[in-house]
Amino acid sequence: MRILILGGDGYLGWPTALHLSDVGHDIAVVDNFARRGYDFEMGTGSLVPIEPLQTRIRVWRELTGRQIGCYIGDLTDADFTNHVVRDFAPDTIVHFAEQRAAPYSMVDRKHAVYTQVNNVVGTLNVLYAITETNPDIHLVKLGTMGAYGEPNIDIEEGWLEIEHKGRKDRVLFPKRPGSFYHLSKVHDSHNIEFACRIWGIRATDLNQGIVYGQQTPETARDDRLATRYDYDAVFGTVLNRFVIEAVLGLPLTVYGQGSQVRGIIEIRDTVRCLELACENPADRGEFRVFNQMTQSLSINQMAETIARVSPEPVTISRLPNPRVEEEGHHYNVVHSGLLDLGLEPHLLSDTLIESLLAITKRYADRVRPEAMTPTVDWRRPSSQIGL
C-alpha cells in the first residue's frame, strides 16, 4: 500500500511510519512541526532527545534501504493538502496531525480557538482532498477515548442501538467530552461520518486510550530514530509522569481521589492497531469505529502498578484535580474490533514498565520537575494566556 501519514513527526506518527515501512508499505509523512513549536512555547521538551525529521528519515534509509517521502506544510492550507494527496496518490491516509493535549486546549481562549481551528479545519480539508482526488482512499483517523467522557452506561464501539417510544435506530454513541481538545475530536467524528454517508468515502475512527511507552522495535534500532517522551503537566501522560516521579524518588502525584478509570494502550500495540486498520479497510460509505485500548485501570491502579515494579520505594501524593471529571464512575468499554482483526495486547504489568524505567533513568538528568506541576485549571476560563 501507499500510506500517507499526517503528523508523521509526532510521538505516534513517527513510530507508525517506521512500523508500516518495515512491514513493506510505501510511506510518506506530512508535518508542520507545530508540536516542536509547543515545546518552545511551554519551555519544556521531550525527555528523550529527538532528531530533526530529515535526520530520522535519512537514518532509516541508511539502516533499511527504505525511503520515506516527506512533505512540510499545514493541513489548514487547503491548496497544500490537495497537492500532497494528488502528488503522493495514497491508498490510505493515517491522520495524527492534530493538537493533542487537553490541558493545552484549556489554557485560555486563544489556545481553545487554535485547537478547534487546527483540528477541525485540517480534517475538513483532508475530507475534501479525498473526495476531490480519489474517494476510494481509506481515511484512518486517530480519535480518543476521552471523547466519550464518563457515561453511566457501557461504552459501545462507536455506535449504539436505541429504542425510543417504540421505534429503533442506530446512532453514534453519545459523547460528553471533557475539554475543547476532546470536543474537536467529536466534531471530527461527526464530520467524517457525514462525509461517509453523503460522499461515500471510507473511514475508520480509532478512539484511542492513554498511550504509554517510548520504544517500538523500529525506533529501538538507533537512538536517532527515537520518538518523543513527554512528561510535563500539559503534554505528558499520567503514566509517564508516574514513572519519572518514581525514578526521581518523588511522590506519585495523583489528581483527586484517583478513582477515575481510563482505557490505556502500549505504544507497540498502537502501531500494530494502525497496521491492522490500514490492511483491513472499511467499506465504501462505511464509518467504522474501533475503541483502541487494551485494558482499563483507575489512576490509583496505575500508580500501584508503577510502585510494584519500581526498584525503589514509592509514595503517593494527592493534588486537587485541575480537571472537571467524574470520580468513581462506571466504566466498561467494548473494544473487540481490533482484537478480532488479530491484535495481541501487551499489558501494563508486563516488561514495558521496566524498560520505561530504564529509559527514564538514562535521561533523568534532563527532567525539569517543576514542569510536572499542573498550571491549567479547567474551572477558570480566561481570555489571557494562563501559563
Ligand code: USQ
The other form holds:
Amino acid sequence: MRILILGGDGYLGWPTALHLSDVGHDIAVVDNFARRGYDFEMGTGSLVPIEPLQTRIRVWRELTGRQIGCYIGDLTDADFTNHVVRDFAPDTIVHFAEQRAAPYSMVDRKHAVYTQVNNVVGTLNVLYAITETNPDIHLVKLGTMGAYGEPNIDIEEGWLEIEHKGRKDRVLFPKRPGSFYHLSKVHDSHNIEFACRIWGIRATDLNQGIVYGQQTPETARDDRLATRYDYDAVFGTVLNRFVIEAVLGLPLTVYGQGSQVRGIIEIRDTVRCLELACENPADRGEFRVFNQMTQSLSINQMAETIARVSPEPVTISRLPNPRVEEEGHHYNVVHSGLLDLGLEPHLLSDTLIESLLAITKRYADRVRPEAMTPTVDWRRPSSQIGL
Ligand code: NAD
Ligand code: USQ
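Beyond the form predicted on its own, can we have the form predicted in complex with the ligand?
Now the full complex is given, and it begins with the chain already shown.
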C-alpha cells in the first residue's frame, strides 16, 4: 500500500512510519515541525535526543534500502494538503498531525484556540483533499479515549445502541471530555462521520489510550532513529513521567487522589494497531471506531507498579489536582475490535518497566527538573508556561 503519514516527525508518527515501511508499504511523511516548536516555546525538549527528520530518513534508507518520502508543510494550508494528497496518491492516510497535549490546550485562550483551529481545520482539509482527489482513500485518524470522559455506563466501541420511548437507534457514543484538546478530537470525529455519510469516504477513528514506552524494534536499530520521549508537565504523559521521576529520585507526581482510571497502550502495540487498521480498511461510507487501548489502570496502580519495580527507593506525592476531572468513577471499556483483527498486546510488565528505566537512566542528565512541576491549572488560565 501507499501510506501517507501525517505528523510523521512525532512521538508516534515516526515509529509508525518505520514499522509500516519495514513490513513493505510505500511511505511518505508530512510534518510542519510544530512539535519541535512547542519545545522552544516551553524551554524543554525530548529526553532522548532526536535527529532532524531528514537525517532520520537518510539513516533508515542506508540501513534498509527503503525510501520514505517527505513533505514539509502545514495541514491547515489547504493548498499544501491538496498538493500532497494528489502528488503522493496514497491508498491510506494515517493522521497523527495534531496538537496533542491537554495541558497545552488549557494554558490560556490563545493555546485553546490554536489547538482547536490546528486540529479541526487540519482534519477538515484532509477530508476535502480525500473527497476531491480520490474518495476511495482510507483515512485512519488518531482519536483519544479521553473523548468519552468517565460515563457511569460501559464505554462501547464508538457507537451506542439506544432505546428511547419505545424506539431504537444506533448513535455515536456520547462524549464528555476533560480539556479543549480532547474536545478537538470530538469535533474531528463528528466531522469525519459526517464526511463518511455525505461523500461515502471510508474512515477509521482510533480512540487511543495513553501511550507509554519509547522503543520499537525499528527505532531500536540505531540511536539516530530514536523517537522523542517527553517528560515535562505539559507534554509528558503519566507513565513516562513516573519512570523518569523514579530514575531522578523525585517523588511520583500523582494528581489528586490518583483513583482516576485510564486506558493505556504500549508504543509497540500502537504501531501494530496502525498496521492492522491500514491493512483491514473500513468499507466505503463506513465510520469505523476502535478503542485502541490494551488495559485500564488507576494512576495509583501505575505509580505503585513503577515504585515496586524501580531498584531505587521511590516515594509517591499527591499534588492538588491541577485538572478538573473525576477521581472516583466507573470505567469499563469495550476494546475488542483490534484484538479481533489480530493484536497481541504487550501488557505493562516488570521487564517492560525495567527497559524503560534503563533508557531513561542513560539520558537522565538531560532533564530540566523544574519542567516536571505542573504549571497549567484548568481553573486559572495563565500564559506563564514552562516557567
Ligand atoms: P506529537 O506531537 O509527538 O506528534 C504530532 C506531530 O504532528 C508533530 O510532529 C507535529 O509537528 C505534527 N503536526 C501538528 N500539527 C500539524 C499541522 N497542522 N501540520 C503538519 N504537522 C502537524 O504527538 P504524538 O504523541 O505522536 O501523537 C500523535 C497523535 O496520536 C495525536 O493526534 C494524538 O492526539 C494521538 N494520541 C496520542 C497519545 C499519546 O499518548 N501520545 C495517546 C492517544 C492519542
Ligand atoms: N497525571 C498524574 N500525574 C502526572 C501526569 C498526569 O496524576 O504527572 C494524571 C492526570 O491527572 C490524568 C492522567 O494522569 O488523570 C492522564 O494524564 P496524561 O497527561 O498522561 O494524559 P492525557 O492528558 O489524558 O493525554 C495523553 C496524551 C493525549 C492522548 C491521551 C489519551 O497527551 O495526546 O489523547 O493521553 S487519553 O487519556 O486516553 O485521552
